[in-house]
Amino acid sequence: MPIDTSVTLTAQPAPDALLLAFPFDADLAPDAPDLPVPVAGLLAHHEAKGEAGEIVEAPFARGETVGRVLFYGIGDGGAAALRKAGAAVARRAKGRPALSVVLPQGAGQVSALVEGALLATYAFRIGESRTKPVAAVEFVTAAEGAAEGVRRGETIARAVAVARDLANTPSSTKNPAWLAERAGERGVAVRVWDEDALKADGFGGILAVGQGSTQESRLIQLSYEPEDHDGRHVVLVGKGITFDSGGLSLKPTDNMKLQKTDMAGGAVVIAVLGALRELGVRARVTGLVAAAENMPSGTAQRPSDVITHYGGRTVEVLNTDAEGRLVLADALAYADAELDPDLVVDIATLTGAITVALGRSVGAIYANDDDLAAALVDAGGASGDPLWRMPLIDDYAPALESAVADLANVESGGTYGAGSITAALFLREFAGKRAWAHLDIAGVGRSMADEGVLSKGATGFGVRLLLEWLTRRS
């Protein structure tokens, strides 16, 4: 569900407010609440260090009714610092009607905080919630600029409630047809494909990774504008797997569980593209969503099987659970001969063996262009969505040799393991000579708890760092 919990900025905490934050080191205001103990007191006596996320909670007086002071710790005063600080508040509030929440003097990166307040809010059930998130968070502050800050830390969450959304819900009502349909709601022009549009273009790979399911494929396709185009255009391609089974490759019952959300990459870029214009991206912008779902049948793709791609190119089948490089295959030489972009950046939950390398914290990024990796990096690590830069080894190249086409889709004989290396190399012949990123968020793309600005299932993980880098190139 997208977030539910109202924004406002106001420069005084309401007369009436019952649940108020303050960062550790504020000078409280002559009206703020009286409190059984002076501050200083009460923050000694708990042993307050001021780290980010430490919470020191004390009761006050409001006239007949008692009220609740939060004190919050920001650490350093960087932004992941207040993210944490943003989610540790915000998670107190749980089930409260309103929150008000002093943000720090001179913290400089007061959308950091709201962004962490807000995804700590996000939730997702079908049916009546247990507990429900605070209603209203009310921020204050006098300083200037702080309502550009506050619109840019609501915009990224909600963008980032969007991503998690559409990879939340179930596949009984998510297949490819309806997250075009869901496309469609992002403010931005939109081209779907249906099955006889990728049939008459050739796109073999989404074709064939369908054709075991009664769900039909789609290819989306949403485009970027802005009015002061600055003439540079990038592409971004999502995969958009709405159920990976494996296919006749099946996987084993406990990995399929997750399988709705094997469509995060493509929730990304649909969600990143509803919110460029609001954030002020200068640069086109294409998005594109392989979709498709992957399910074993009479009709399904065998293993040996040989299919065509866009643009000619053949790869041999080795592995049906291989696919979502098979549907990205297809959309990145698509982007390379028809959208003629600077950049692609290529997004998608591809491999576990990505995950078995970094973890469920860091995701992966693998480019042929140094400077491109480095800014993308960069903006992971600035947004809250860290990557790390992987080899593109071309020696595991011979890996992906089939005797009987122009490439396998994974390796038959075990000799280079790799199994994320070989899956960007497999990508990289489709990106053709531009310069191109893969981000392999198969470990990020889900969280199993609810912590800090994530919460339980699809994490968004992705949007951050593209709208911080777009932003960035603006």
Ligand code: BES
Given for the second form:
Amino acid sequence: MPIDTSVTLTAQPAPDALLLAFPFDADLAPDAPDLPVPVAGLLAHHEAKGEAGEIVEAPFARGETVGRVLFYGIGDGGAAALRKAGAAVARRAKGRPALSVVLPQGAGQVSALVEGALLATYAFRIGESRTKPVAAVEFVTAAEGAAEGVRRGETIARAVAVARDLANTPSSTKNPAWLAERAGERGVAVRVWDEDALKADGFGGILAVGQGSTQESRLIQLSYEPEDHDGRHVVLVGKGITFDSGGLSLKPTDNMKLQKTDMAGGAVVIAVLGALRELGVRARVTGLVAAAENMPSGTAQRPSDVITHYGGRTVEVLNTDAEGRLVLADALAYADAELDPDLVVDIATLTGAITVALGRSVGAIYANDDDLAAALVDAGGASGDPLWRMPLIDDYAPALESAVADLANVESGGTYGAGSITAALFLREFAGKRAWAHLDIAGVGRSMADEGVLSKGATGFGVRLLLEWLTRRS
Ligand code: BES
Ligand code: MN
Ligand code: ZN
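I've shown you the form predicted alone. Could you give me the structure of the form predicted in complex with the named molecule?
Now the complete complex, all chains and molecules, led by this one.
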């Protein structure tokens, strides 16, 4: 359903185009239709500043019909501004059959504009939607290399849409087995552990979280191995809780109704793995999605149960709502023991606390390696998925001590607080000595409104940043 809009690239706008977009400063000849007023006068009349996202409209006559020109601002012409400009233009074309977007002169950032325009057309709806996005967009330029930029922008936007679709799907449809099937549709090799296999291999965290649900748990492994790979191996681990009720540590309704997106990290991993070939990534990349449904029932795990993770470490479960770290611990321990990666990055809607700290626009990164942290922060800023580095404060590690097991899954007193940091400290115990980063995307995983490149609901945060990071490494 995701992005229904088709994309083409041409040197001249279609001769019958009725909706044309031009950058403010464009040299209009010879593509422009005859306007009733001079362009400079029109822009002055509207006191247009040329900021990214700004649009000035003008009608024009084409035979008996009236078309429209959208003059769009591009701000400083950087990637962020062009994403915003593309999104504004595409939103203004909502419901129209076609839009021709004349690209800014020598735009080195064609991909950002295309990405922004396409992301803004994204909508998730079950049943007919009231308004349709623009059906077809043609990007107009004679610049060399534009085709590659358009393709990259489109690939990235469609990957984000894959992640949004998975996260927006209601949990009545989306159980762990369903998620594994979707992973199998992305054109990479997939291995799936069902509950028997999880038991046989000792994935006690994934099993414990899912044991209260009628839906079986799954561990999903996706493998991307380019023929000419450069020898490096990256493992991406995603939290795949297909619904988080909290379990016996039940959530209140207002918090619970948002928790169908608690597999957003896993969705990002699936979407990223599916886009690597198209983007020519040369590293070997393995994705792991630890999928379970967290439900209360007579078979659910109890607060105070002790579970044994992959690799043998024991954890006292003091709060069944701190379930993300339990499934991730298994996957991280497995990656460390079996996959021999150079770098491990996990991504998870892990804690409500990170929304308090960083809000809804910036994701958190924790890392035990400064180079990895810097590279991810850089890629985040460039890609439109910004990250802020948070500290792994060793002094808070005693928060997770347990009298009966190797670790507790939450702090029992109120001494330390810092819920997102202690969650990251818990995960660090399972990442081994590998260079590892953890992205807490609980704050940025959902958008409250249709705005810019975002639509209400799942954001797909992390797809653009990981694709930017992985393509830079190539
Ligand atoms: N899935 C939630 C975190 C979350 C909260 C994601 C809000 C998106 C929006 C996670 O499993 C959770 O419940 N975390 C608890 C941890 C606590 C029990 C230590 C939390 O943040 O309250
Ligand atoms: Mn939870
Ligand atoms: Zn959760």
